[in-house]
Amino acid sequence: MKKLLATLCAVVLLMTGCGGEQQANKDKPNDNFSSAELQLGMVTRLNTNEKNMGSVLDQFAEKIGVKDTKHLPKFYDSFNAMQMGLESGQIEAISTYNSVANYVVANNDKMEIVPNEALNKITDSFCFAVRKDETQLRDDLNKVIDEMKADGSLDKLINDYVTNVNKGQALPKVDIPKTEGAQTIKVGVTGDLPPLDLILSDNTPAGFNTAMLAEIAKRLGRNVEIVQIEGGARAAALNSKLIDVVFWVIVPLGNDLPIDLDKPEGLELSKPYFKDDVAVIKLKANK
């Protein structure tokens, strides 16, 4: 399965051109940071390319009154690869989420959170994605999300695994229950976006998203199998039935950004189960 997913990822990248390596600017120090023309790392969006994403961000910045700012996104299929791009000088900064930025900075003293007038005003919601013909699975997921919101268990997971997590320590492992003879749902996750989701070196899941999956498995009485997959291959893996659910897909809140930047044709989205503001991190300046 892992070899098949790796092959699929390679095919997707060749077809779309997303995530391709760019030549690093050797004359630019790693601590360079420009607010006027920002080379920005982002996790691959499924329904747009780097050029279009840059135009969307620039238009949004202009609309909210931020002048003379040009965003130059570079897509990465994993957060680890994006951090390496930052350290090698391929990009100046990383666009991520407050929860991720706070955790990363607490565990890496080379990085810091920096303000960005436009990006800091963006809030994204997180959803499940299923194939368009899997409406029953979508409805089942929506039912669990509604139940967890109503009984307070979703807020508790967010508090335990995001808000109040000890950001300077390793994330707690998550045990996903197994039910003998139950149907298995294969869920694709990137597995390298702490504290939201993380696959540890021993293949044990950790973080908020996997704790959410454990609760879903328990409430639906089904087994959940986690399949680690690169960001750019999420939709292809879903539509080819290598996985049943993509966990997660992003939908910008409000009317200022297109809502389908991460939603190609053929996908149905669940109700949002989590939201977070966008944050920017960069390397600290060399002393």
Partner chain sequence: MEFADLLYKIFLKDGGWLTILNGLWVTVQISALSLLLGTVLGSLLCFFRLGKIKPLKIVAQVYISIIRGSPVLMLLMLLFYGVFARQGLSPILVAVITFSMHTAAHVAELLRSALMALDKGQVEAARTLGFSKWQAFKLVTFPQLVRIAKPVYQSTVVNLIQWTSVVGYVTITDLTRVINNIASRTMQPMITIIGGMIIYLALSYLVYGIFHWTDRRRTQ
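Between two forms, the rigid core is the largest collection of C-alphas that superpose within 1.5 Å. Source: prediction; values computed, not measured. Numbering follows the first chain given and starts at 1. First, how it differs from the form predicted together with its partner chain.
Superposition of the core reveals a Cα shift of less than 2 Å for Val114 between the two forms. Superposed on the core, the two forms barely differ at Leu72: its CA moves less than 2 Å between the two forms. If you fit the rigid core between the two forms, you'll see the Cα of Val105 move by less than 2 angstroms.
Provide the structure of the form predicted together with its partner chain, given the form predicted on its own shown above.
Just the single chain follows, nothing else.
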């Protein structure tokens, strides 16, 4: 028994020892940070792969005059996993949005926002996605989005739920109005992108997207039921009619990037309801 234990200990030590060395070797290029290659964490795009995304970003960077940067995107299904990837050195930086980046650095003092000439020039917009045959629902959503843009209530929501939250105010709760006997729209959210999408400590969904849904429920006179769903199960949930709407699909604004990076076949998109510039986050020590 003692021998067995001793051997086991030796094996464990050996293995961790070797692993540590490999890790150290792997980490070295990170320390002498070169601008030539950027290992970039991104939330999984539904209609492209990492390699293709990389070349899209390279082309974009070249177009606006940032030469010799090779983007190596790595897709993560959740922001959580991406953040852990950053902390463990799998990736050098995270590509996300100003609103999210501000939230991250306010809540985690190990991270900081760093400027990036190329990526900061990208603006993405957020849309709802519905099944292809649900054009009526899409039109209804579009109508509400137009109305809200026109009467300034969309800007107010952005102010209340994004801008103010990032100034350090508490996250407001969201009440979704209920209409007796009305039709219910089921919406899948991931709850994984604060302050846009998150789940409060009492397990209720909140954030800008949820506030947007509450407004839609009010204006359409329908009930909205929020279903929290893993990023990877979004397509399955939509196709099996468990949910009618997927939050959110990202569509790059302007003509610099292909618009269908996040839009697979068989989805119909609403008009954009929110747009934000890309921001890059890094670990402070990695500077």
